[in-house]
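So this first bit is one chain, no partners, the form predicted on its own, shown in structure tokens.
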Amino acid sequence: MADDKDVLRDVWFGRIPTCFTLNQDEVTEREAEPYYLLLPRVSYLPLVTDKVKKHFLKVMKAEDVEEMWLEYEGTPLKWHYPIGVLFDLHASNTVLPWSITVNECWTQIRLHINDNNFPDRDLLHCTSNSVIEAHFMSSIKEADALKHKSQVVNDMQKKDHKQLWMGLQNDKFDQFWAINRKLMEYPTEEGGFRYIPFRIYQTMSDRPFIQKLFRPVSPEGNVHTLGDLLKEMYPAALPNDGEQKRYQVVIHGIEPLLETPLQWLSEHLSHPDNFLHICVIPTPTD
């Protein structure tokens, strides 16, 4: 891959500060005070809140608590989606992380302890780290078949394995990319990934997300770029000759230029998981 370190470090050390409420239908002994914290875009929420849920167990009685859920202005909060993609996906248009109010604008999270309603429909239930591992690494074996036909990954040894989720767990940028490096090399003469592992999510849609085969590469040998990917899989995402822009394309928490080759956005701004995540969302309208 080509070398840039800078942009991996960038995407790695990004971060969204976030004030995490009680719910005011949760019982508890005192009142409960708000927790500030900032979260790892590239992380999962379970593996970053075990401070959040001991803040909120000091108002409560501890053997009452069974599982903690999470949302966003009544959205539940799925978790094994990276946190920043939950944050482009519901919260990008309130509050940017890149703006410099941010430290103004806190993404208000509600928290849910022991809560009999818990959204089944919505989320999958997370009981230990060891759900976590399993579909990160899931998903990993996943994007290095539509990479490598999976050869990268069945090479790796075990410990290789548990050295990219120590990384992500322990939030270590060089003992996670020593290992992640590999799934990011290709033949050179193949000018990238037999396939690039991707999926674009919608607020306007009932599907989870949009996910089907895409070359980095056309057959006669012309780099596709995001605005190509965007043509094929969801091309109302592009405004029309003279239309006005609908929908922003954001990754990370920002909008690429449409003209950047998506083998480069897949080697750089693709999650720990190995996937690029795109988020459409509607254009503000203020």
Contents of the next structure:
Amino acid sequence: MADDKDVLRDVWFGRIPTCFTLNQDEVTEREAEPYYLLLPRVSYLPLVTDKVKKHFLKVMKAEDVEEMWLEYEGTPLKWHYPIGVLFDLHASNTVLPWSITVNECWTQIRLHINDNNFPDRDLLHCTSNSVIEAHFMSSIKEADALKHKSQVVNDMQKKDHKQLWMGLQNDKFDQFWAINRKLMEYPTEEGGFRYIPFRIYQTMSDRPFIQKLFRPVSPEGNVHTLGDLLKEMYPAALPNDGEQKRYQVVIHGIEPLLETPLQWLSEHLSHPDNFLHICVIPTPTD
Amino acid sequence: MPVSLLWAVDVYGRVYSLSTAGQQWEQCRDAQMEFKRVTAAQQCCWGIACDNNIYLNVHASDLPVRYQEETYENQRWNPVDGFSDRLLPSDRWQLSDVTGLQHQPLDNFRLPSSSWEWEGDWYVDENFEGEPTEKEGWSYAIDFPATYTKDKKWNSCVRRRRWLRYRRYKAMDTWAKIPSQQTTLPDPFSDISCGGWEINEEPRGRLSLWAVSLQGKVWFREGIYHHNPEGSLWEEVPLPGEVVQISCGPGDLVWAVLWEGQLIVREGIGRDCPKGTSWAMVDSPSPDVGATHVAVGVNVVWALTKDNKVWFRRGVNSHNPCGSGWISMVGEMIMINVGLNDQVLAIGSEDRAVYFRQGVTSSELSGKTWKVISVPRDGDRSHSSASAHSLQSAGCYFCGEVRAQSLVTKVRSAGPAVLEEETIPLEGEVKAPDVGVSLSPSQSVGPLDPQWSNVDLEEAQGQQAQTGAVVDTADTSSLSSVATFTLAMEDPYGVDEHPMWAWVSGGGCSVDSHTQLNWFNSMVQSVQSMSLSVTPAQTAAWRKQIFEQLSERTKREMDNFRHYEQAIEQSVWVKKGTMQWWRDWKPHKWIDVHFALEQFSGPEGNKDGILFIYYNFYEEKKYLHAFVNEVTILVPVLNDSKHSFAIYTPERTKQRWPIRLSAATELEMHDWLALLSVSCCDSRGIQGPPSKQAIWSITCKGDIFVSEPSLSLEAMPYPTPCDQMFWRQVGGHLRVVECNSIGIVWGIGYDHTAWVYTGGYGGGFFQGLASSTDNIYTQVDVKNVYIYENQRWNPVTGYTNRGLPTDRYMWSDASGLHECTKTNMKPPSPHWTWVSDWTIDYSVSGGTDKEGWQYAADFPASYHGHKTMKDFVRRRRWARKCKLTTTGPWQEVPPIPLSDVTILPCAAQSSVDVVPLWAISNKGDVLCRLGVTALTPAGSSWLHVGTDQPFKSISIGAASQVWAIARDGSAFYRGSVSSQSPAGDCWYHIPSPSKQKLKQVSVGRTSVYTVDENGNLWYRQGVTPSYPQGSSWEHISNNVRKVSAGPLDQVWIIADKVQGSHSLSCGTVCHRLGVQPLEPKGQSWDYGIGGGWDHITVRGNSMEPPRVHLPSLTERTPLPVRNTEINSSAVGC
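For comparison with the form predicted on its own, please write out the form predicted in complex with its partner chain.
Complete assembly follows, chain above in first position.
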């Protein structure tokens, strides 16, 4: 008998097999071997690529490199999106392992010439883990503002915040969820959170993502479903009657049925930042 | 939560009930006529029908309402005839009552009403005070009245025997007329109200029923008990005026409204006087507008005035039934009613809808808002001929004012099962065939009536469009049949708008502020469920889809890449906190410590950890540590001063000295306990629910623990030592738990509620990961807290509360050593809340006088219930109920409260095989549960097994041998129990060990063990298949509290006074060592977890230990066993 708790574990322990290769244009002392890793879907790229960095540094002059950025088939990968979202958005339905190209920023170049190879238009700089921590914690706070008017996150102590972050950073499911469960509670009589923290991503648009206020329960007391959310936020994602399905609605690499209650999704399929990240991608044509 | 019913009458006199689990009003079909009013209790509902007679509907229960009639046959010896019925003229009747004063021949006994039937004929009771009599049930004495013995002696001149016959109440689940009295009542009744079931300790069934007649007189129904549900007679209650309406609460509140608009309050209602003594007058809430209606609960009074305003009475309680003042509330109502738990229901004056008062709690009795109960009626969904009939008759009775209402919205009120619609009332032109569209998906209610015939789909749709139907017919897939309604008669109430209610009664409706009710949005939900087609089955579909896709994802993305390196290295995680620690050495005290849990992953990916306690010792920093994989149990020890818990390891179990820690707040303690518990389980690779073989135990506080037996737990000669067993907590609160080896587990709460295990784990404070999401339910338990009032007699003032200086406190605990007053006494832990006031407890062993006093020569001594010349002290016990609300993997098995339960221990062949389960009700009835299988562990219904006296303990062995202990302390064996005859045929009486009263029995594969009231453990000798009753009792051990014999004939007990290196421990789990087929009594005890354990069951563990071949040296000699004392009464001090 499968329990809803198992979903949390499955979500947390989701891994994407990844092959890192160094950009051909990089100057190396010798040829760089590709590097294979299992990346946690719920984590962020800079948190898990220390090994990659080390690996490629071996073939480069260490002092040259300050920052590393990654791309997939020419698309720079935003480090502040969860890894799973990046994969679902750009690379789902492709052959595994996921092939990521590593680019290195040379300190000198970036310092002296403003026009270096870093895609400033697409990526934020990420110089240390504290930047990710700040981003992660602000996401959690934003989500709780939506869910509980920030009451839960504000009632937490500093060490609880730290535990959430350390749990994510060190891939400690129990540690993370010991605190995170408090963020997932809600008064029974209200039937759900105040608003569902969600983001809808799309590959076809320049808009980064859709994020609006949406309640888990309608004023009449109906439970809102994933379908209701999309109908309001992104009607094009829903198949018209009798028509071939044009888009896939992917969360954590799976396609939940449109009648799945949104509140349940938010409680079980949210990323550690407490947002439900929904990717709308074109249905593969093959 | 058990399902219970809310009763209501609509304006046409139709009676409906709404289940707390339901979403529609169910019409009470068997009501032959219309009703004016109903008043409900949990076990029955009373009503006044339009023929002005009073009707009673007793809800069918698995426990029959049966009454034992008895009469005594008396005989005297004379030299000519021997014993004969020729008595002396001064003697009693040949057939009399027990006192001999009443003449009671057998054929004088008549059934009280047509609702009763005889169960069988008269028979002779062959038991006498727990002992079988020689024959024919005679007991002998020197003369009437005297002491009777079962043995005939030389001087036995008289003898008597008891004849028994049972009658049974048969009118269950139907409205049975209460026969009117011989002395005809002056005028018909206009109002009734029942209540009063909480004013004394009588078992459920005792009621106070008050009635008002049309002339404004008030009547009280005498003698309503469980075995006499109809009561015996009406008694008029004198009044200060003419009453229009009356309300009786579950406790001692009774209020009534006078014609003039004032209210009167009954005073003097108490345990011995349910009728009360006098009336007090209370003015109407509003000086100009009189009161019209009143409703009372346990501690609340609500009233309505003529202008339909709602009023709440402040300050009402047992001591002040009149309260102190009125508060005006919002809402305009025409009728109001207070149900169980002081929940409030009302009928709106405008819309005649039933309203439920939301947010009523014991601290906020006035609640928050009115919420309309908006569920449809079953009659709204489909017409059966029965309802058509009753509608018709109702229509004759009341004028049809409802007809003209608009229709379009009505369709919305129809449920998902069958949607129907009629064209006539709206259009007014199409007269004859009413068109109904039946949307009947799979869950359609029963077969369609013959009046329905299928027609073409398009046509129906056309008609629908014409009438402006709101049904979205695009969803044709769910339109499985469309039919025409061809009932010739025009039915004026075919589909009326929302129901119009006249009367509501919540006296049987057990809801409280925690209850989840589906009563409020069902209209919206049902419409929505049609458009979005969310049904329970499909709910499962989306969940199933997610589970399936996640496992596919794992396969796709991970299975082929297991050899890849993980991006994040596993590392040590440390969680720190500050706590207090009960210092291990003297002087023992709480000292501040830093506490840390270090978690790391072992070489095989298994998680492990170490606990550290850092403390200062003479300015020096030191620490104490324990490996998480050595921790055997975490026990919360919540008392009112500390949020503490105990950590045991095998070593500390031996020493009887755990690591005791205390967190600053309860929340912090629960966080730590949940984390430590997950950590301990992780380190041992334990996950999910307990196995079927699990051993369950319960502490004195009602906490539930479960242990997975190792394969070698029962191995010979080297079993796993008991102190190494790992116990983890399961949510919930129980007093008794029993299981078997196919995973059926039942529990009994302190309040005797029966619970069945749901297959989940966690609950309680185990939130988040340590708990399953499904199968966790709210569990409520109630228990009494007792204190004693002590007094000493002195010649001047008689009994006073001024004792001698050497005496005990005037208000104390049972020992007298601790002062316990009504005000300073707190509930056992912060989880418990008071739910009643202090009341005198009359049910103390030894008996009490009318004021609850027990007398004795001096403190402490044995007390008796009446004063004698030699008594100088007295005491009485006060009880106060407290309630605990928690969660756990338990679901209630209503409605019969139990005191013991037992399940056949061995494995069934398949999951649908019926498993015998026996129980004792808290009244002492023996019950057999039908339909219990591994798939349906709750079973279906109770079968009542007749006994001539109440029982208290029962156990069924692996070969269906049923043993039971009667309240008088003797044992009984049930003959011929088999799968064909699950209830067996008769009881064989088995005398108890001499001068001992047995209290508990447990039967394993073949062995039978009992425990007596003095703590002795007895083994039944000589039990063979041909002689299953055995021959004699053999003493095994003393200081035993409970015994559990399992399907391997393993024997486990809860022992008292077990010695450890640090302290003496009461309530310790012990395992009998050396039990072998040829030596079923075993040799010695091995001690496990202890200090406050109360119950254990090993009846799930049927795992045969691996066979060990012993070196021939030790063959047939007693084996040395680790950690034991080779001594049969090893548990002794």
